[in-house]
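Here's a solo chain for you in structure tokens, the form predicted alone.
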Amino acid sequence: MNPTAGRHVVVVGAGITGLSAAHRLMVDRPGLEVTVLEAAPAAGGRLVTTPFAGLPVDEGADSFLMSVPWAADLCTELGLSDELVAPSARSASLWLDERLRPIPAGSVLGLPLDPAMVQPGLLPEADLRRLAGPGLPEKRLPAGDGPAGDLSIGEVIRSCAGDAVLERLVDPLLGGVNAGLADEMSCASMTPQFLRAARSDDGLLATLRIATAGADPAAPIFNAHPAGMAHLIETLVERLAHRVRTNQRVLSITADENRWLIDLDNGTETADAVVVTTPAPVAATLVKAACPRAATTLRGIRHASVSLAAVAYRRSDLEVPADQSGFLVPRGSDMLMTACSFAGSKWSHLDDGEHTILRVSAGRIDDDRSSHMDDDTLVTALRRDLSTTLGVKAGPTAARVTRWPDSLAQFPVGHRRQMAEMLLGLNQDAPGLFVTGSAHNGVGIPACVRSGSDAAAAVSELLG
């Protein structure tokens, strides 16, 4: 017998996390009844393809890593993994010293493994001595998983291989795709792997050498697909079909007895579990019924606000090297941008020939001053910030503007205990509520399908 057949269980948000969720528990779980409740009009949360100077221009995450497996596997079992691309270029550079300076080749999340590698003047000489050596700690790392146990990213760096090496390349990388603070990311949370390695006896720099001396450098470190990442969210619809409903709002979770109460602006829904994918604040409101400290913890976690903007430019006017993905700019600099991605560069599919297209960030979580700007003066604001970098001085031929507030979650120390300590509270005060999503393991697509993908092991072990 089938013991989850007749059983129910709700996924409230279709975004990438709640739909990985759904996935899961309808191929691993046949005969269970799975339902994804969905504010919006549409799928996807924050994976959002549209037409832009027209091609298929993402207005949110572009790619996903290959290191992790998560959404690669995903990929995999949905049939997509042929249709995927690599990046056609695969250097990016920063801007330093009023000017853009090459990343270093080999480095991992923006450390640098052999100094020969780095450019003359982008570090100083002691940070260069620093990096030939095994990058062992100024003093012994605390161990464990407990509050002492993790550091910030900060701190690791910084002891392992020196103040410039942090500010001038690792949080411009790290503390950009985070739109966070290197000095206040949970190491255990965010690079496991750095607190890992720099707690070995060999020290940080000599066991990543390790670690990486057999990759092969010409493995492409993201993929994506060429008609936008919404794909993957289209092709997950497509194969939940009528399980995910649209237009519903979530305005309660209550329990009743041994069944879960789902009040919808247009009724209600009842369910054996209950899986929240929504953003933190929001699922904050939806558990406070069920499980207030939940929702302290969840109310307490920090966001920043971003926005991207997507500029075209004439091919005549504006042409950046082929083989550069983009570049960062790191805080300090007084700009108000934080990245500038070269997308036809950086992908083929989204070259034309006649424009160079740019995807150009702002936002991080200690500074907001995008987010209090108009589009016009947003995009004002970014074309001399390009100016300025890229020498560009001609008008664009098409701009948009793509808001994304408080999307990114930030993972402080000890982010990954407290997460833990979430989890077992609405286990103890509300068995058959689950609570996943980008705050729990990360903002990246991978991340987000391993969050859905652990929700409906979870689910299952409930229902047995």
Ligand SMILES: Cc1cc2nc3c(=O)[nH]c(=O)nc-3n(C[C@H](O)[C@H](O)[C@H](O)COP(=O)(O)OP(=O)(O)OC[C@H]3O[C@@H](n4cnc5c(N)ncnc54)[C@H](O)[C@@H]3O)c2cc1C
Given for the second form:
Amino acid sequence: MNPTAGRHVVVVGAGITGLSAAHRLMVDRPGLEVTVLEAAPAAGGRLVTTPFAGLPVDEGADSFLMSVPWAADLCTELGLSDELVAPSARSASLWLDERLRPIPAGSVLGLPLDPAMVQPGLLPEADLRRLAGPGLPEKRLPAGDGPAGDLSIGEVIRSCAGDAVLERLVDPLLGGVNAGLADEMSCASMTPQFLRAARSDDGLLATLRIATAGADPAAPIFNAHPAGMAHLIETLVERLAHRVRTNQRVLSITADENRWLIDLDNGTETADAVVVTTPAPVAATLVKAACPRAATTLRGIRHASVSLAAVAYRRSDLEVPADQSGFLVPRGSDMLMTACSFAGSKWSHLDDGEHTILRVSAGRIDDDRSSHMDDDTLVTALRRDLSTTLGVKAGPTAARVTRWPDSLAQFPVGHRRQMAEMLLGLNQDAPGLFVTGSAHNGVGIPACVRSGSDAAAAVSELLG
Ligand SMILES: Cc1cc2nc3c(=O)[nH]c(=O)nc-3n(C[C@H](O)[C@H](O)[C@H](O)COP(=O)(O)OP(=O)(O)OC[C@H]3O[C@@H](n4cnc5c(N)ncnc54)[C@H](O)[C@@H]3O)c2cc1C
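Having gone through the form predicted alone, I am curious about the other one (the form predicted together with the named molecule); can you provide its structure?
Let's see the whole complex now, leading with the same chain.
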């Protein structure tokens, strides 16, 4: 007999994490009743694609990493892998010393493994000499936090490669992706390969050189869908069918003997297990009654707010290099923008031959200026930055601003240990109530798919 037949699991939130969890449960545990409750009128959360300048331009994430398996595997399972596309432009630059300078070829998350690839003048001689060596720490690395011996990315890179490598290359890249500060970011959570390599006897750089030696330089780092990331969501929603219910805001979750009561604006659901996949601050409110200590941990997770502007220029007013995907702007450069992606150079499906479409980001954990500007003021400020960096003086033919308040979770040193303790507390105080999402294993889409699948596996184990 199927032990899950007739049992009900509620997933709260229909972003990529919640839909991945629900899909996993639906496929792996036939007979289990699965319901996804989503507060918004549509599923997708931070994955939103809308037409801009007549093209499907994403308002948030536009692609996912291929160097880790979870999102790619999900696409294969959904029959989407043949439709995925790789970026046409692979190299990117940094706005340094008042000009665009290429990120050294062969870098791993901004860390150059070969000093010969570093443009003259980009790094001081002392750092270049260190980059030619094995990357052993200046002094023995401290024991760090928890069993993983977690340190900040800043501590690791400063010690093994030099301050300028951290400040001019690694921080702009990692800080750009996560809107955070590499000096505060957990190396175990964000770049575990750096931590392992830095703690090895061979040294950070030597270990990474060996690890990347066989890698195919032409293999795409990212993939996207030509219809936008929303296509992944639409496919999942289609598979999950009636199981996904939108306009269903969950207000509270309480235990009732061995069932869970899920209160909504317009009724109550009961379930044998609940998987909460909302952003951490909402999850904190929802689990507070059942597990106050988990709520405290979730409430303590800091989030950066970011704004993303899509801007379209006539091609005659702005031409960008076809072989460049865009550039990052390090902190301290006196600009509002943190990154600029050349959408049409990066993705051929966003090149209509007539326009140059840019996706320009602003906002970091230590810079909330863009959140306090109205859309017109923000676009004006970003146009000023584009004039400085790309020299464009003409006005755009279209601009669209999307706000993502408190959207990018920060992973401080010790985050993994904290999350493990939080999940242990939840398991003890509230068995059957699970919390996951982008604040757990990482904010990237692959990490979210993994988090959803892990939660589904934990539910399966609980239900037998
Ligand atoms: C501007 C930006 C660009 C990004 N770019 C990339 C990229 O290129 N590649 C990449 O891999 N990642 C990128 N990311 C990160 C990635 O998009 C997110 O981390 C990921 O989409 C989060 O998914 P999630 O399902 O965990 O959360 P969400 O997408 O936030 O989903 C949570 C869902 O819960 C719902 N919800 C909230 N409260 C309730 C409630 N009370 N009841 C019911 N439902 C509720 C919300 O409406 C939402 O739909 C980017 C993020 C941002 C902000």
